[in-house]
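Shown next as structure tokens: one chain only, the form predicted alone.
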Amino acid sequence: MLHLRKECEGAKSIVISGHIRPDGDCVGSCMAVYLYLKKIMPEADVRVCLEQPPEIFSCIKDFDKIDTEFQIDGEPDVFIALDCEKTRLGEAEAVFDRAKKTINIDHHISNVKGCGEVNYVVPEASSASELVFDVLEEEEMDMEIAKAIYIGMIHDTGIFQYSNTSPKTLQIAAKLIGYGFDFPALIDETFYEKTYVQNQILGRALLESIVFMDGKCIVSYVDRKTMDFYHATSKDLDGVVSQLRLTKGVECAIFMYEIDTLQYKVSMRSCKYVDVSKVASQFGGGGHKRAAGCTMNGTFHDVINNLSRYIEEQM
């Protein structure tokens, strides 16, 4: 087990982060360890790099502090890689690569062996939070952390009702809340509650969907036309994967957004027996079992092909 006061005693300059369009996850994870540091190392320069991070994120403390000019001069003497590997860390790549100190936590299966000098990498865990849940000493534990570690989890469980939920998540949710913090208002606040434009959006893509493989799986996608139309950004786009797996007899959900022309991010997730972290696997990708996710080129129906090819394996 990793004990992460142990990893960083005696460093003056501390860098968290995690990877690119940052998540609930990535971003709960990187704040409870800032939030962390900064208190049992009030004297260190601690600082949060991550690209900017949807506005539903800000009622973590200290949302405000994070660092998305990526303006790092010199050596950190430790750089703690959070909920990926080094690979996906877009700018802040540079900076971890110049580190003295590297620290890797992370649940992804694809990056089982870890990116850093210390590694805590568990495939089996819901989350990265649920990590640094583990590696914090819980006699530091505060309101304030223990609330972004709670909006990590429910982030990516689905607030617990994905299968990556074990028995030790919900022990772990259950000390949480416990701190007091108001966990109904947060689920609301960053789970369900959507703009206007998402809703607009959400409904397009739901209205112009499709069932495919005997209505095992289903597809949708928006196009850079439509995303202009609606002044949306791919922020707008959270949670429109989740909805269409959610559709009855559907077992592999797909959802693709333009972001250049013939070249589409796509999101998968499943509910059983599907491997999406194995499809994604194929076209550069990763992610969970039920949860992944790769960009890829060509038309909309190429990408599609090519994917249920290795769906339909599974299958």
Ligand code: 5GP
Given for the second form:
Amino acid sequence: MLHLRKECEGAKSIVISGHIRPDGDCVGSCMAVYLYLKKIMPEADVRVCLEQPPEIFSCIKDFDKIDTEFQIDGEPDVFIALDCEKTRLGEAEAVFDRAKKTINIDHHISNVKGCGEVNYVVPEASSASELVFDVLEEEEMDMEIAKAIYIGMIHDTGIFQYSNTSPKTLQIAAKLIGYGFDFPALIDETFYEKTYVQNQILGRALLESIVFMDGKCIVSYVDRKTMDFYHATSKDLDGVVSQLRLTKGVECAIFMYEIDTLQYKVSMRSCKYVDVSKVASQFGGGGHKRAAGCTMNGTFHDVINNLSRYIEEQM
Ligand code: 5GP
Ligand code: MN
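To test you: the structure above is the form predicted alone. What is the structure of the form predicted together with this ligand?
Starting with the chain above, the whole complex follows.
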């Protein structure tokens, strides 16, 4: 177990960051560590830098303090990479490389050894946020830190539903809601609520989905033209793949959207036995057994053909 206060002892400058296209767990874990370190080390220069996260997470305290421009110069004493390995840090990777000490807290099975000098990587953990709870001192916990951790946990567990939810996950969640934040509202506002555009694009994706492998696989995609038509960004596509996965009879769902000409961001989800992280890692991606992603080149059909080969092996 890692003791965050001890690991940061004496540090004058600390930089916290997570993966590109930050999701709930990434934002929640980064902000929880930020709020905690600001509290216990008021003298230190603590910064959190991330690509612009979805606005739904603005309910987290100090969301507006996130540096989305990565304006960090010099060599920070400590760099903390959360919910990813170094190669997914995006612009923050250069800061990681300059840091005097690096800490990595993650739960991705594809992050085998951890990329820091000090690592706390537990693939069995529901979320990086769950691991953040372990490394903080409970007596320093407050409502705002608890809320940030809770948001991370609900997003990576689908509100404590996915198989990554363990008794420990729920024991931690029980402690967290004891801090008295409005958790039903938080679940609605950050998880279930969709904008009109998000619902429209979800509808399009469902309408145009195709099942194959005897109905065990489902795929859908959104091209640039459609995204432009709805003025949608990648943040508006969260949740589409989860909805596809719920199709009766489906084991594996694939959703992809065009990020460049003949280049797709692919998201995969599975129900019971297909390890989609293995499939994603064939194409330079990664993730977890039941949720993974990668970026692939080619036409829509090329991508499906390539993925199918590895999915079929597991069927
Ligand atoms: P999503 O489909 O929601 O983007 O991602 C599902 C899971 O796979 C998340 O845990 C995410 O961090 C991981 N993931 C998605 N894309 C990539 C990728 O390109 N590389 C790696 N290593 N992990 C990814
Ligand atoms: Mn995560």
